[in-house]
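Starting off, we have a lone chain in the form predicted on its own, written out as structure tokens.
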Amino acid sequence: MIVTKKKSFEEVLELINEYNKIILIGCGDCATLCKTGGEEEVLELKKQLEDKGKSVVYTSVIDTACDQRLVKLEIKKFPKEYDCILSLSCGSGAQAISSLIGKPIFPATDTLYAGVTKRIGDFKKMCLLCGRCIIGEYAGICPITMCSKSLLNGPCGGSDNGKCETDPDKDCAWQLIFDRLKEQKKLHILDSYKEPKEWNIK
């Protein structure tokens, strides 16, 4: 699950300043559950643009927009003119989309990580997507997302009852991981040195 949040409708205006005929992209996967670019999303953006005189000439929400794929097929159907797209999906999907037209694209969302849906709307920040995944060295847990200093060799100190030093409502990841790793029986993995990561692997 990629979650996404949308931007400002200020910044979505800037973004566009310079353009009048605009194709809404949205997405039926990820972002129709973040509720940033579902079929009610569109429809509210385009509202929005309507009333500040933009003149939204197309819109659509393809059922998973980083699907190139139903992408070509749905790039079809768009009218001969336009200005440029605006893509309410993660960075994936507005780029699925870029690659195969010509026009300006822009994103009306920000993408932010790939979590775990706890109920719809309502996301658990889980992975930074970057690169060689190291969770079988650690119990499972992320250290890069759920440490918010992304440590690798165990915690910083700082954690106070089992909450981290930057935020006590969040849970420190290095508690859980050596809970985890306890109840395992598997608390040696932690004897040795895990060396920083390398960040070009992907």
Second form
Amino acid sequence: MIVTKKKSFEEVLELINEYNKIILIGCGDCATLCKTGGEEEVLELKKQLEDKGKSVVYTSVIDTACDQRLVKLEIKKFPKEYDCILSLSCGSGAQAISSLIGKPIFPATDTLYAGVTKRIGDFKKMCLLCGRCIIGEYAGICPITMCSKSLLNGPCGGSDNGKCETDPDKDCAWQLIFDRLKEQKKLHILDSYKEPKEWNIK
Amino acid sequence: MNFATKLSNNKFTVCAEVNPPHGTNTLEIINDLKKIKDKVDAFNVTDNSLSRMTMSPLAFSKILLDNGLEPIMHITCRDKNRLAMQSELLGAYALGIRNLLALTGDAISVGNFPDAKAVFDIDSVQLVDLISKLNKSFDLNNKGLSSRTDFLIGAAVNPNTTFVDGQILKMKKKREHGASFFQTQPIFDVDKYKKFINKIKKIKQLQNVKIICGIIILKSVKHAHFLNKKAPGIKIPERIVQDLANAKFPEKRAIEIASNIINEVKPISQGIHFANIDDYSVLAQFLNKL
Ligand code: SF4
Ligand code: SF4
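Got the form predicted on its own; any chance of the form predicted in complex with its partner chain too?
Let us now look at the entire complex, which starts with that chain.
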């Protein structure tokens, strides 16, 4: 899932400062799970904007905002007259809309990473969408995302008691990788030299 | 005798770390370094140490050379991608820099530009490999260079960590890919260091590897607390902090502590490396007695 975070209302207001007639578009998928762009959040933002004297002329939650087939159908329902669109989906969903329509569009969320839902509203960063996925060589633990320095050939010298040097509350990914491979009796996998990563696979 | 020759002749070496200035004037620092010039084989020029911005280590290393001081230029993976690394290294060699310390680099978040984008395009093992390629007259794509580099490649290792197996894994790869000497994080726990040295002695790939032991001359209890809290990979045992706290003259006691550590590590190391130097005059006095 793509994890998003709400922008502050002040920031959103600043973004659309010069516009008055606004369309709000949410997403029924990730943004709903993140509680950043579902039905509830769209209505909440609508109310906040109206309290500030803006006119919200249309709202909708597209089942999957990054699916352009669905976006195309939705756009047909837009009213003729409006000034701008506020997207409550991730950056990808917002661009699914912007690439189909010439009107100004603004994000009401920040897009953080691909993550795992632990509980509603509690996510764990798991993937930075780096291209060629290499977790098979690392006991299923992503060194790109989970290691603060994205190290491929072994830990940095700051790993301490299983924790990362950047944050005493964060596990050292390399300690996890090491321990898991040891358990699997597969530690030798780490011995081979790992070449620099291809960041741009097509 | 230069640093590389001394190392290869198994002579004991002394290195001292220097942070380039946070500005453009280098006069004061160079004058400081000249105080210890005769006692030091090479100066480790840091690369935005602790992710705090200072002058380019390449420029500063060249200034050292111009002043008759031999640099070990640090190069980290934090701020540059593989393109920038290679061009920087070719430039460094052309300017006369011969010794490198290839490092991962501290995390961006510990420094004074925490919003900067961390690069970490390649890691320190891959960096060692890249430098070896340049030494063999190839770039990272294995395309021939018009002329090659001939760097002495150093790398870092931290015997202080609780994850020693991880350090050894990486050390073996660094060695295999061309690192000829290792500088350690500053050592305060000598027993742990000895155990570490014994451990690597038993590892085939690490036979004959040259280890230069990191040393910090503490200044005060506050300094010790600061390092324990802020410097990743450094651990000052409580007994040393207490020892300093109980001392009538902490600065004098700190010098004794450093001397004791040096005496113990000297027989099992190929050199020492003074890090986090607060006062070069103090170090000069210290080196004169060593
Ligand atoms: S290696 Fe990590 S960041 Fe890259 S795709 Fe796999 S999980 Fe995502
Ligand atoms: S402590 Fe572990 S997770 Fe943190 S940067 Fe170092 S190797 Fe990566």
